[in-house]
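Only one chain is shown below, in structure tokens, and it's the form predicted on its own.
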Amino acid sequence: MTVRVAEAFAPGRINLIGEHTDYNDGLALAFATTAGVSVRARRLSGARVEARAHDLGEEYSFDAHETGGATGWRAYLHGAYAELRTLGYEPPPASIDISSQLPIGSGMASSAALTLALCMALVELSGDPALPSLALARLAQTVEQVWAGAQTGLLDQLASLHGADGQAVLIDFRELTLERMPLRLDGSTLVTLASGEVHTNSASGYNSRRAECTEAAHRMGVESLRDALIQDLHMLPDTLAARARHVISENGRVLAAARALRDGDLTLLGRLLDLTHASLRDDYEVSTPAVERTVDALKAAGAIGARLIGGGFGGSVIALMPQGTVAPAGATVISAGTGAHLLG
């Protein structure tokens, strides 16, 4: 039966800990947010796609088979149509309404949420069987890499797809296994605070950091930095050694954070957040003065731990605030929500 209207929702994600590990076959501990991106797609006759990004107040129209050089949110539309066709789907011309609750460039995976919601709605609209979650995650990753120019891993997509209310997801990116665990904070809260600098993976140093990790692994003679050892960093020049040191130590911090959550040890969890931020700042060099001011403001307000989230070079900071403290003005309390799904 022909589907005339399809609606989908994909949440953003917060990476509690485990930054820049996904494309190094590493580990991360993340959760889906309650806010996200909604897409409503309605079939149209003819060959045109007519799209509206309501939060931006922008419109765009193109031929469904056009593969022109669009940028920004428009590139994701072209990419979704083109990449779905490579998988044998034939997404029809449609009127597409996009509504987002996620601030762009905040480090909360708004682009991944857009891509997932868009692909889910278009598959439903085509009347074909839904994609399995891993295939959908990889499809959305390809759209980001090929059409938006950001060489992302699978963190954003997997966390968005596999989120559950009140739970975090421990992800092993080598084995592609996921373990859910309660996000128990015992009266403390997680908050985010924008740094005032917009983060964009494709326009920042994100791609160069990924290339540096690949080069470091090659020089160390390992398949990925997941296999690298701290004691072998002497084999690398200083910059590559710093990048590798972050990845290796971050994987250890992820496992320690998972234990801290299981044990209810929020003091340790906060300490691990601080250590991750120091590593991102000093070894991975993805912080900025605006991000540092934001971390300092949260720590001054009583945060147990605080760190930048996302790829870096701007975006937001996450902090663990103990019960009874007041976060700075502009901070948003966040909690774990459900994963991406069709509406209706």
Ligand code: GLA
Given for the second form:
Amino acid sequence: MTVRVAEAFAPGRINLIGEHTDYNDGLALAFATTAGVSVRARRLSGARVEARAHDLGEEYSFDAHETGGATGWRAYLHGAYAELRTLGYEPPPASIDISSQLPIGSGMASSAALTLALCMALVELSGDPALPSLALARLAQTVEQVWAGAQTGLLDQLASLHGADGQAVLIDFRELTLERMPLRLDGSTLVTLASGEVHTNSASGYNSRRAECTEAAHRMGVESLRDALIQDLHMLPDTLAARARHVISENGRVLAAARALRDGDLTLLGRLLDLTHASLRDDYEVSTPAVERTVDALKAAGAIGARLIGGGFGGSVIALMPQGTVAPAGATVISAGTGAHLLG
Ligand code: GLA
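With the form predicted on its own in hand, show me what the form predicted in complex with the named molecule looks like.
All chains and molecules follow, beginning with the one already shown.
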């Protein structure tokens, strides 16, 4: 049967803890946001794709087989069409409406959400069987790497796909296993506050951080930093040692945070967020003065833990606010929402 219209929704992701661990075979504890990106695709005859990004007020039209050098949200469209074809799908020419509630460059993985919703809608429109979730996550990662030039891991895609209401998901990127656990905050709230600096993975130091980790693992004689030991850091020059120290210690903090969440120990959870931020700032060096001011504002308002989220170099800060505190103006209370799915 020919599908004429397909609609999909993919949420953004908030990474509670476990930053820059995904591409090091590490661990993260993340959840899907309630906000996300919706894509409605309507089959067109002819060869052209007619797309509209409603929140940006922009339009784009291209030949479905064209692979030209587009940038921004347009690059993800080309990438979705091309990468689906390499998997044997025939995404048809379509009229595509994109509506996003996720601020671009906020560190909440708007590009992964866009790619996932787009690919799910196009696969549905092609009439072929849906992609298994890991294949879909990898496809969206390839789009990010090849078409947007950011050598990202699988955090954003897996968190968006496997989100569930009120649940966080502990992800092991080496085993590719996921464990859900209630995001139980006992009256405290999680908020995000934008630093005002837009973050892009491709234009930031993201790729160089990733290359440094590969180099550090190589020098330490391990396949990935997941297997590296703190006591072996002396084998590395200072900068590489600092990068590796962040990754090794961050994996430990993820496990501690998962335990704290299970035990309802929010004081410990907050402390771990603070430690992660210090590690991202001092060892991984992905903070900025605007991010530091944002962390300070949240701490001054009573946050028991605050840290930058996502790749860094701008974006947003997440904070744990105990009951009775008031977050600074502009902060948004966040909760865990459902994973990516087809609509209708
Ligand atoms: C970005 C990337 C993810 C992950 C984070 C840092 O969001 O897309 O793969 O590496 O940065 O944890």
